[in-house]
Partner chain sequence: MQTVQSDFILVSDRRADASFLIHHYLSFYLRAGCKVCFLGLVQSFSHYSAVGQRLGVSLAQAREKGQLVFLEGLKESFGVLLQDTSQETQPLSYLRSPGAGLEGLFRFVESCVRQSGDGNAGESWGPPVLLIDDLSVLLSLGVSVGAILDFTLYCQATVCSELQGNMVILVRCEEEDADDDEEGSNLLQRGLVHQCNLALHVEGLPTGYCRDIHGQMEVWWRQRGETIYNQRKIFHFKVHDKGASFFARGTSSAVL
Amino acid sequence: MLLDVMQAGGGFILLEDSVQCSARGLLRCFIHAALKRGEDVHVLGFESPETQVCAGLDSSSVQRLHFHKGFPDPLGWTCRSSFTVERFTSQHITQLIKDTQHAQASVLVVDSLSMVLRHHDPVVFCQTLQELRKGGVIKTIIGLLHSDLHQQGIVGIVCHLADTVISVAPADNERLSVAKTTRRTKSGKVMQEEEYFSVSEDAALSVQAKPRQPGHVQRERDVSEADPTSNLTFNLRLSEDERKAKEKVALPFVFSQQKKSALLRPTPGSGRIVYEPDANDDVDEEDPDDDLDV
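Chain above, on its own, the form predicted in complex with the partner chain: structure?
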């Protein structure tokens, strides 16, 4: 499903990572895939330099890539940035995209949403995202979120807004990582899939099913168990007859067929209750439940 999402695009795709495993490599793959589709990609780079996010592109793709320099000055302290974090509003972004000539099917990439959330109110941030989604100017929004830097509630809110959430985690194998993709279609159906992937130097994504790891599973156990019944002063072994008799013994609390039929058969002279009413007892032969209308 990961490759489908990457190649189709559309909607709000959230890449969620943590300190254990970074999703920036995957983000690069998404950017390359969008450029290969012929779409215009606008990257709001607040956390990493352009070289890290946009390395290894050919000349035709480079023209359609617009890196808006947040990094190295995302907050405007040194007046060297073209797009600061506080300009993350739907008006500014829509204007930014409209300013590019011959824009078709624009893709907006945010690196990272964590930086934006640090400086914007979560409610306003969600409103902005929703406005961008419904605005019609942007076809796809791809955001990178560091899930371990925010409260769980906030991460939940952003995931809820997304059409596709891809969480990455490390796998046992060092070369691979695990991606859990959750996709919500317009009809409300939710699909989930877990895949192993790796990203190459030139941002090519290779996905595979769970890899077999030979040599990690111990097939043979070389443990030779010692026989505990040998070398004793008493006998713990059973002869054939003894073993057969042992298997025949009916266990006391096992409800076998024999016991069941024995209980159902009324045996004479056992278990009868004889009641002798006293002089003070008021024995009424009538059925006390007779007046019930049941």
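Starting from the form predicted in complex with the partner chain shown above, please give the structure in the form predicted on its own.
Next comes a single chain, given without company.
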């Protein structure tokens, strides 16, 4: 799935890493893949120099790569950067891309989103991402997020905005890393897969399927084949004759149309109260409350 996401592109792709395992090499692979597709790539580089991003690219690819320098002065304190964190708004970025854009939509790479989140309100940050996605100028947004620098709630919100989340973690083999890819399709279906991957110096990505744990397949088969009604002392299923007999039984509080008509049909003398005084009744018409001792 990792190779499919990298080759197809589109939507908001989030690369999530931590201090234990970096996803910067994977980010370079996505940049190279977009350039090979003939797309213009705009990199907002807040944490890496341009030489590191352009390493291994040929001259034709470099012409389609637009690096907007935010390193080493992302906050603009020494005026050494052409793009600062403060300018991370949909208006600035859209105009920046339009000035250098060809006819087709571009790819926006943010290295990294953590730098922006540390100096922007999370709500405003999410609104900016949504506006960029719906603006029509950008086809793909690829962002690097250092998850261990933020609260889990903020990380969860950013992951919810993304169409694809790739979380990297160290593997037992030092030469490999584990990528957990979570992809959400337009229909709402969520697909997940874990794979081993490695990145060479020229940004070539190698992917290996992660083997399942021993006994996992057998355990799934046992669960699917188990019948919870096999050892019961009573029968939970009905035969065809029993089902037909059940359907013919009249329910106690369900009246037929004939019975309803009989109950609702008025009869002579109905609705009257007839009172006949008893011999022991002592009724004083002048004082009806005499027996109350008032």
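Residue numbers count along the first chain shown, from 1. Quantities reported herein were computed from a predicted structural model and do not represent experimental measurements. If you superpose the two forms and keep the largest set of C-alpha atoms that fall within 1.5 Å, you have the rigid core.
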Can a Cα shift of no less than 2 Å be assigned to Asp58 between these two forms, given superposition on the rigid core? no
Please determine whether the C-alpha atom of Lys36 is displaced by 2 Å or more between these two forms following superposition on the rigid core. no
Per-residue Cα shift, Val254, between these two forms [Å; core superposed]: 48.4
